[in-house]
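Quick heads-up: it's one chain on its own, the form predicted on its own, in structure tokens.
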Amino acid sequence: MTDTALSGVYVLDLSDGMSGGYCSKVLRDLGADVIKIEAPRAGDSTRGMGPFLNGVPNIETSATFLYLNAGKQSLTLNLESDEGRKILRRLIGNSDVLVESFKPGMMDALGLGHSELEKLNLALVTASISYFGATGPYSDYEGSDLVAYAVSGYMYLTGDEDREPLKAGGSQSEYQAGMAGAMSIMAALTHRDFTGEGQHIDVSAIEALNATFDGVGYYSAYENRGVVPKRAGTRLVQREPHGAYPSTLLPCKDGWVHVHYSPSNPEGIAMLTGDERMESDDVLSEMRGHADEIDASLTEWLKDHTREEIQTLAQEIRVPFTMVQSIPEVLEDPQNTARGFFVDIEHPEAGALKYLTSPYRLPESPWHAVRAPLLGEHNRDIICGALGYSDGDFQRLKEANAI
């Protein structure tokens, strides 16, 4: 196999759920070797998340788990047992990175607080991912993706102005936290290359979400001008009349399109619609203030055109109109096909399924398609192979419910 960007980096994923799972997925996609530590019998909580193959719950066919853990090894350890913790400590001594998502304080309760980890492996990089972070008055609070949306301010700005706040689709706080963790880990590994020392990274999912939704602009508007941003439905949260025409979604002949304007071609909307009013000075000088009028002009033109026609015509004059695609359409999108973004991976329980590859392409260290592990699939390989336990020891560990 071709050397990859993180070849030779060994990661212990002690986390449970999406955030830590995505963090170690990014590292694995860049070439790290990842051991997923799971609870015996039940496994990671994402194994219980649907959708499942044929709609039948099965810890081996959860789409969420299969995606997040493709290419990792699965080792089951009972961390409530002395033997389980002993095995973990040995693995820590031989690892480069540890990812965990326990509530703050739980690692200390396991006898694996940061000071103890330093004794086991001074060069270890540890990333602790939690909703509120390890410090502050909220650090012990229970959290969730919904909580993160609410507390970060993201939810306050999502939805229609005259309706209740909404949560955006998916689990973005989890994935943003995972990405923040992965980026921090790679920076810490670079620091270690110069100093020989690891460090402990504290990642807050709420802060990760807050840092990626243009919050700084909203805070600045409030601090400097006393402007409190409001929900704007599908529009950009932009209220000043002289501002740009705010991005929005409008219906067309066969669905919906995202419409915007181009700073390099502000007359583009008039060129598309044939409405000369759209290139008049009073409209162009206060596009946000004329948003409703622009919407009406566009809607009249859009109703006679399909999404593909609109996107093609707009791109020809460099105006960023794009069609809103369904999931089946995304799978068949010629751009995704040309870049090989979806691949089929065979799994012994789930069969052949389409998987997303990687959003980043490193020509010298390409992404490799490898299936997700069965629960505890690599127990013997790791315990007897990597750690040198005998077959008798392995059987004893099983009988003691340590693995």
The other form holds:
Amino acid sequence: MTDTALSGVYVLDLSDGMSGGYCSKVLRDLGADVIKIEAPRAGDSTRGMGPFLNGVPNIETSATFLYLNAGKQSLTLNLESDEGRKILRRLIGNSDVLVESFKPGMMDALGLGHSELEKLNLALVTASISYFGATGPYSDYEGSDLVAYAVSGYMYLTGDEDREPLKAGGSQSEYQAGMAGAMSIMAALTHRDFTGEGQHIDVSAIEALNATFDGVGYYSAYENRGVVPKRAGTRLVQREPHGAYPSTLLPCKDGWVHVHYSPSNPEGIAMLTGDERMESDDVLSEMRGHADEIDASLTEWLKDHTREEIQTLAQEIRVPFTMVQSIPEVLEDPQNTARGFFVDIEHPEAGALKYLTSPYRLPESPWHAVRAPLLGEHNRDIICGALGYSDGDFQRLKEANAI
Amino acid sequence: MSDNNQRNFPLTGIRIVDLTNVIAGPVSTRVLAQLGAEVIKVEVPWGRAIGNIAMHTDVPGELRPYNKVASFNEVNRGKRSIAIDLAQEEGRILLREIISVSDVVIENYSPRVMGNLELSYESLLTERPDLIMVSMPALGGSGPWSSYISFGPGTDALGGLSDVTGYENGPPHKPGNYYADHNSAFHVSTGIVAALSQRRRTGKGQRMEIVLREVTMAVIGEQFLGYQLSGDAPVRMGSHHRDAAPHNVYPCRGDDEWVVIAVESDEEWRRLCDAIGNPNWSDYDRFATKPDRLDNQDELDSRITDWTRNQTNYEIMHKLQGHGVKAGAVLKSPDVLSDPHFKSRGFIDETDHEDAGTNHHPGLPFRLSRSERRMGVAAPMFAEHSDWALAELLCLEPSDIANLRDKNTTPLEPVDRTF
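Switching conditions: you have the form predicted on its own, so give me the form predicted in complex with its partner chain.
Time for the whole complex; same chain goes first.
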């Protein structure tokens, strides 16, 4: 076996949905062994999210599940049954990490709170991921990705100034919560390496999105200068007249480009557009104060050029302009192709698809392409193999609806 | 050093040399500093490089304005600072010596710079054979676009996130502020701690490359598979949801005040109707089931707006949550600061900085039951730890240190440089 960063780390992912799924995906990408524990029959809720093969709902062809769970094993367990909980407890003894995303208090109600589980395994690290967090006056509030954008303040910073706030594309609170989970689990595993003791981690998706304002002066702008940071269209939220500009999206001949000022070539925009005003002290000393003028000058030039021409011409003179690419375009672009960022993986029901590899393709910890599991695909391996139940026991557990 | 060794931080004893600038790199090491790592920020001798990009509090004519750059002070909390002129041979030697007693070095220069500074990974291995080195190129160190430069928002564009963000029927949009930077920061800090854990087992370091754009693609991964499976490219839909309604942001009483409501199941819909007071909408039947609500979404949104616009966003959030309906006020910076929930969780980090005063910042989005977090430690002042690094860490003689000062190899105050 090739060594990986997390060789020998065993993760039980009891979570439901995207945040815990991404958390344990990151651990899997770094080499941990992950068992995804799913509810019998329906499975993880991401199996119901789609998009599905040919648009037909099918728990085995949901894009969201297939992406987040590639490389994990699937075990179905009914945690409302005594037998189901007993199997979980037996697995805890040989596991390092447990990830869960029930509403705060639910694990305790099931008798599976961390203080109970650590009696079985003192070294266990349990990460509980929720929207509002496990403590505080709103800890029993109902959360969702949309609610997290709102309460975190992220939404107030996204969208056009004169329109309603906007959510980000995709499900970013879920990903940031998952990432905060993975980060804190790594910290707890480090603590454990030195002390032998595990611990409980409380992760909040709302806090994870608010944490993406580090460096914005989100609080200090208000406290020191009375400025409430507010969405500014496709420009950065900062709007001091002397601040750098551009950083925005503008239309061109065949779509949109992201234009950004160049610290290493401040005259670059003038060189591209031929507009001498763009290299004048007047503009360069107060770039954000001239944002509308810079946009107008650039738009005039951009409209005659395609995204690809713009990116190539600008990058040749170290001006960081980039194309806005659609999802189908990103799948096929020359950089991703050259770097092998997408790989073909075959799945018995979803067929062959191009999957993302991982941001973690490390020299000492290679990433391996493995498909997502079918619902309960590893039930027999785990229950009869690892835990030593007999075939008869296995049948009985199935009939008792425990797995 | 002192507080690291005496307290129960997860990353006590880890030393990181931070050569990064702007947002993504500094945030990744800020997270590690707050988990107890000793992060040595190596600064350029002419001042604080982030200055031109983000919010300032510096005012010309003030004492030590370079110590008051708000953005710098935020992303460098808990670190140590030394300024080194890497254009000088002595400066590069000094940096190599610091690296030789460190576990990790991290940089986010454009790809060729480290080679130009004679700081390639291979050459550093002679100083520190188990070194972990991290680079954070925008688009990757290989491939036809490897020499391209981009900041975070540009990688959102090139990676597909901008294209799936936006109002219904509107153009592509920008998510958050420096979203891609923060997203990559947490991926980098996680990767570093994982590589350290592998090194404890194997004794081997490694050179890690974490690419901003690849991290952006990773957080919309389901979109790439969804397109291939369904044959439909994703469309921008504002704050609507393809499988839930009502699911939107609604105006409330006051100026630019909003609340979100997210209803998926019919059961949640009935709870929302209860909370609203079971309105006698004549065409109520048009919203009875999820497919009905998705089909008649615009009318539904306008009915809900009639109800939300005369109440505050907090009133609506509390009322709907009391009925088990997912709802959230769209908070602004002062709202978050005074919100009882954020307060009670101690999420917001407060720092006292000798030159910049008291400030608040986003904290760590997780709490550990046994490990402490190193919160409340301000960013260093310019070159604040230069003496410590030279005398205590590297054990240089006072005469050598005086020599480095004379030549401005390691200045204690910014030296002039025209950009």
